[in-house]
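Shown here is one chain on its own, the form predicted alone, set out as C-alpha cells.
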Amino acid sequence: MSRLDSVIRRLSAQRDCLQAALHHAPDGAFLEIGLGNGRTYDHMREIAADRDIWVIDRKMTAHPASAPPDAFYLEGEADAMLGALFARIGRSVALAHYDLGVGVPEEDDPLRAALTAPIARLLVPGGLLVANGAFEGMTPLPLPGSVAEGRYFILRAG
C-alpha cells in the first residue's frame, strides 16, 4: 500500500471513529491532543458544536481557520499541558482524541504509556478515547465496519 493510500485510510478511520464515539460519549467536554494542522479539531467542532473542545499541542501550527480560541488552547509538552488542563477543569472530559507520534512504534509506544494516566484522570466515568494506538488499561470498543482492526481505536475509560 502506498503511503498516500495509507494516510487516506488513517484519516477515514479517524473520522469514522470520532463519529461513532460521538454517539456514545457521556456529558462533558471534548479534548484534542495533538492539533497539528487543525483538520480534526475543525471536524470535531462541526460534529459537536454544543461541546467545549479543549486543545493541547506543542506548538500552534494550525491553519488560522482551524485554530481553537485562545481560551481553550494550551501550548506545551503533552504531559505538562494535561496536568495544567486537569488543574483547570478537573475530571470533565467526555471524549478525547489522541493523535501524537511519528508512526514509529519504538518512539510512539513509550509516549502513549507515559500519557495514559494523565489522560485517564481527565476522562469522566465512561469517557471515551479515540486514538491512533492502543492504550493499556482502557477497554477497546467495537470499531465501525469501515475501520480495519488495529488501524484506529475507540477506548472506554475505566
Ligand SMILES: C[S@@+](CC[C@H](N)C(=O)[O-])C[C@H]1O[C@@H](n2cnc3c(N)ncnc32)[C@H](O)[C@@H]1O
Given for the second form:
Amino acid sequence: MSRLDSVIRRLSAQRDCLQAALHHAPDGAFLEIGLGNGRTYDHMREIAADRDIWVIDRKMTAHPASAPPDAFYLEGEADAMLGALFARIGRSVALAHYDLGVGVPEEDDPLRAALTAPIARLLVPGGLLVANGAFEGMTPLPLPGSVAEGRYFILRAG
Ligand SMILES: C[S@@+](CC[C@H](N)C(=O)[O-])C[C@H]1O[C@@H](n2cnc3c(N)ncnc32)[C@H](O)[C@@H]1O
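Next, give the form predicted together with the ligand, keeping in mind that what was shown is the form predicted alone.
Every component of the complex follows; first up is the chain already shown.
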C-alpha cells in the first residue's frame, strides 16, 4: 500500500471511530491529546458542539481556524499536562482522542504505556479512548465496519 493510501485510511479511520464513539460516550468533557494541525480537533468540535473539548500539545502548530480557546488548551509534555488537567477537572472526561506518536513502535509503545494511567484516571465510568494504538489494560470495543482491525482503536478503561 502506498503511503498516500495509508494516510487516507488513517484519516478515514479517525473520522469513523470518533463518530462511532460519540454515540456511546457518556456525559462529560472531551479531550484531544495531540492537537497538531487541528484536523481531528476541528472535527470533534463539529460533531460534538455541546461538549467542552480540552486540548493538549507540546507546541501550538494548529491552523489558526482550528486553534482551541486558550482556556481549554494546555501546552506542554503530555504526562505533565494530563496531570495538570486532572488537578483542574478531576475525573470528568467522557471521550479522549489520542494522536501522539511518530509511527515507530520503539518510541510509540513506551509513550502509550507511560500515559495509560494518567489518561485512565481522567475518564468517567464508561468513558472512551479513541486511539491510534493499543492501550494495555483497556478493553477494545467493536470498530465501525469501514475500519480494519488494528488500524485504529476504540477503548474503554478497565
Ligand atoms: C500527529 S500530530 C496530531 C495531529 C492532529 N490530531 C490532527 O488531526 O491534526 C501529533 C501531535 O502531538 C504532539 N506531541 C507528540 N508527542 C507529544 C508529547 N509527548 N507531549 C505533548 N505533545 C506531543 C506533537 O507536537 C504533534 O503536534
